[in-house]
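As structure tokens, one chain now follows by itself in the form predicted on its own.
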Amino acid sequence: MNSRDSEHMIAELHEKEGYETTTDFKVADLILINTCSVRERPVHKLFSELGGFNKHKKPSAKIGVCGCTASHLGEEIIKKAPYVNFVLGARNVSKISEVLHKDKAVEIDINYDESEFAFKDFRSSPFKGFINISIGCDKACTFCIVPKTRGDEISIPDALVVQEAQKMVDAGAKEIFLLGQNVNNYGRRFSGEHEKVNFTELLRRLSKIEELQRIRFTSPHPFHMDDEFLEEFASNPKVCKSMHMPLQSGSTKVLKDMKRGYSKEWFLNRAKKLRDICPEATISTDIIVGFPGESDEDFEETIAVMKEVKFDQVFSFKYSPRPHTEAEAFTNIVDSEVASDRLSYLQALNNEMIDEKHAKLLGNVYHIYFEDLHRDGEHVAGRSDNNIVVRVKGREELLGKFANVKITAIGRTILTGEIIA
């Protein structure tokens, strides 16, 4: 999501005020800094990353802070680093423009709607194309700050998404990435009156854009997951099958504290359901540990959990209290140490999951998609249709093209393969 607010703010600069992206700060007139507070590390190194580049950019060069940070910081960041020319919050994208010509200006309105505000065209890759389907986020989560920083739910009429799609796809993309805090909870809230789509339905109506060859999104929440949605995802060709299911702890307990408005059983449940009609797909995962009051018995239950779906991927944190959320105020905090030592057997352990499963991999065609040249120039990577991540040799002439590719050598996070067709 990140990606693409900057997407948007680079093609509203160039188009509205004539700027061009540079590499180099120090040559910079502008200095976007866009952020997340999803976790509070990310905060803390703002303010360090905000003194270097005041110390180093030119005199008359401008910085901006934008994103999840500035939603709920606000002034307080222009307090700290009174140096910052503007704070633009994760809601008010689209005024960029006018953000940059009012000094100290600090827009954070998360409940501004841009649902239907017409971006310039902009895209770090000519080769796959990021579209927000809906902005904010209506859960409770007692963790989680993104409601506070992004506002209610609000979804992108159906007939905006599949036009930015082809539009996209004339451009030379093969494949889409669909975004949002609940992708599958598509069509809940418009702004206008529209045609209630939900989530499968703008799936199957993407699906018949004729060039379009992949379509991936993310993220997509359990308690959405009926059995309409994943029969799609089955189904369709061209949705991409890769699953990511947001598990966050595997103790029902834990998930009724964090309000995730399911329970292990749902959760497992779902994930069977998507192994027994979609084999081939491959499913990825976040876990909390540590959340207030998780007991070892809770743990044990995350890891029954982790063992049973054999996860392909897992994102894994430790709890990390955010301001404006309910957490914040629980009392039964669980020892930081205790929270690191369950962080780390359950990193190893999917670490030897993901081995083990990579380890069955070699030998193995998978159809890829090139779409990053690596700074080598002699290698280019890509995904297959299920999210595996393979490097081949090539060059640059590969990016955008499809090949069948042999695995021929087993890592953790990338795997190596030859061209065979």
Ligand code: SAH
Given for the second form:
Amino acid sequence: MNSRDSEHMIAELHEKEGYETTTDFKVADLILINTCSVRERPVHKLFSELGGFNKHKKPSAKIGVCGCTASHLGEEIIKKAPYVNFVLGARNVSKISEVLHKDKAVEIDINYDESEFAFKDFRSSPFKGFINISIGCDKACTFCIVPKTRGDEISIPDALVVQEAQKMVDAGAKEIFLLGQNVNNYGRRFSGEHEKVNFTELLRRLSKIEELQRIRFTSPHPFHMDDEFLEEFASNPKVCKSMHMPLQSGSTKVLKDMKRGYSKEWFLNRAKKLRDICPEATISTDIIVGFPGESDEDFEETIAVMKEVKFDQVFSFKYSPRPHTEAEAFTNIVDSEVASDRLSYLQALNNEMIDEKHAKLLGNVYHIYFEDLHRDGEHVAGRSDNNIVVRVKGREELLGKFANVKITAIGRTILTGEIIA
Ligand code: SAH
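Other form of same protein, the form predicted together with this ligand, not the form predicted on its own:
Every chain and every other molecule in the complex is listed next, the one we just looked at coming first.
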């Protein structure tokens, strides 16, 4: 989502102000830092990065702090780092050219309606297209700062989404990536009057774009995984068979304290249904350990769910108390060392499970869509429909193309393969 916001700002600056991008900040006239605030560490990193930029930048260069940390810290950023020229919240990226000309501007209205702005003609790559289908988040998860930095959830009208997808396909993309905090809650609220189209229907409408071959999305919310959605996921050949199911915890008690809206049983029921109707699908998840009140037994339940669902990838985090969240005031804190031990245990198990799965892939052949050039300039990386990431020897010519690839070497995060005729 942040990558897409950055694309928006670059587009606007290019169009209205004539800026070009550079990877060398020492020659830049403007340095933008697009921040995350979902956990605490990136916030600390912001101030150390800012110091470095300020020291070595061109004296005339401006610095802008954008994104979620900008939304919640606002003018505190300028107080702490007075050389910062402006602060622009995650929900205000459309105002980038406005704040650029106002020294010390702070634009952080989290309910500013910029849903119309969600489409700007800038893509970092013509071969993969991010499309915002909603902005903001209507959930009230007690650990999460996102609703306080990105505001209420507004869906983008489906006609605009389809039009944008068509434009991207015309420009050469064969795959699109739909973005939203809860994509399968799509259609609940629009800006102004609009036909109520749900996410399943949106997927159907997008699949009618003939040259479009693959549709990916993130993140769906387990609470909204009804049968209609799972069945469309399984039966629509254009929908990629990889599902992100953010579990957060395997204990119903903890899930309740987190206000996630589902129980362990509901989650397991949905995962089972998905495995039954779509056995080829890979499932990834997010897990938080050390949430206030998480006992050893609660943690054991999380591990049991991991083993039962056999996730293909687990993104795991130690709980980090965030400002403006309900859980910030919870007093039943888990000892930091205990939480770190739980995280290490969980991550070791995840690695073991991934190694076991990957070992079985050696020699398999996958239909891969190539989308990224490796830094070494000699390899390109791509994905299978079910999100297996493979690297092959090759150059730019392969980008935006499909090929059958045989897996020849196994790694934990990336596999290596050879294109076969
Ligand atoms: N909308 C998505 C979440 C986006 S944030 C959803 O509801 O699933 C991405 C992930 O960061 C979350 O899934 C969660 O696992 C993690 N996260 C969010 N707040 C956190 C916190 N306070 N501490 C640790 N991890 C957190």
